[in-house]
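Only one chain is included here, represented as structure tokens and corresponding to the form predicted on its own.
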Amino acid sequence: MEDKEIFDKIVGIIGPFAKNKENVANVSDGSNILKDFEVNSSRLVDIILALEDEFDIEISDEEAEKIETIGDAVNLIKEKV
């Protein structure tokens, strides 16, 4: 799976959970999920679950804690698919 395809799917999953929709439109690998999109921790859990479903993977709590940016999520998913 290409990085761009993973990136686009992640952004599509995060979009509905983001309070700051403007930053979703200007997303990059370095975009911080919690700060830039104003996602709270309970919504982050929903995002992790949605990523697991979308990519048919399991993300441990330790791995989830390391996901801060879109790029972090892309790299983790690339390792697992």
The other form holds:
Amino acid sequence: MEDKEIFDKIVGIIGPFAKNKENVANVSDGSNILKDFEVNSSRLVDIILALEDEFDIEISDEEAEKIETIGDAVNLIKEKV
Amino acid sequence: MNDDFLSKVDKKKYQSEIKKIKRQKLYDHIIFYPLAHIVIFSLKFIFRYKIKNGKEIKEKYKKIVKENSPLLLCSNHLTLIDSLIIHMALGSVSWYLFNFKHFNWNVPAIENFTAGWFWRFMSYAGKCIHIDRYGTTEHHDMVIEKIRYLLKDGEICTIFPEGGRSRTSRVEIENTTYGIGKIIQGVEDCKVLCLYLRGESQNTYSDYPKWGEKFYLDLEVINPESKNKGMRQVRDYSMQVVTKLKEMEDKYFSLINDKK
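Same protein, the form predicted together with its partner chain this time rather than the form predicted on its own?
Let us now look at the entire complex, which starts with that chain.
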């Protein structure tokens, strides 16, 4: 799967959980999921679980804790798919 | 004890925090009787708050705590003093004095501890553990571990699963915080006492209830279950609690509509 395709799917998943929609529209690899999109930690759990379902992968708690930016998520998913 | 989870918190710090909690519990018990009388007197006779079916609720709570342990109390949240109203509703001062384990702990935001000496004292004296909502994962993990410790020790802790006062004045399932699920996950056979509290004239969230407010209060115990593991289990537990609170809210509004 191409990086761009993974990236777009991730952004599509995060969108509904983000409070700051403006920053979602201007998303980049370096966008911080919690800070830039104003997502709280419980919604981050929802996002991780949605990523698992979307890409049919498993993300451990330790791996989830390391995801800070969109780029981190793309790299982790790329390794697993 | 959930060793996997505890391994993430500093064990030495954890032991020291548990010592502090034990000490706090002792001090709180010593000053409870006079302090509780002042607070309850103020709520009842100055603010004129009343609990509908107060006797029935106290009896029901006594029965629930006798039959269910460990017990986590989860409530909807509309005003800053919901936890005080809950204390007032669930037991009398003298009953709490001899059943101090059932005078529940609260987990207010750290702002309450730093808002001056009065609130700092009241929070400490009122069985509170502070939480910094914007704190680190380590801090949040430690708070969860402390609550798990208390529940396993037969204490009761109150948590507001929406994480704050509901801005819509209704139970907001979409704002469910998963801390409650984490607590439940680490306490074997943890029961949850769902509590729905609402002042009759409470139409929106506020700092304080209206003077002379009459409160409706409902209690139901659930035993959260999930065949999932990890974060999915945490989510399942949390959602079951908030869904129950939502059902209790629907029941309240259907009762109100039936009266009209």
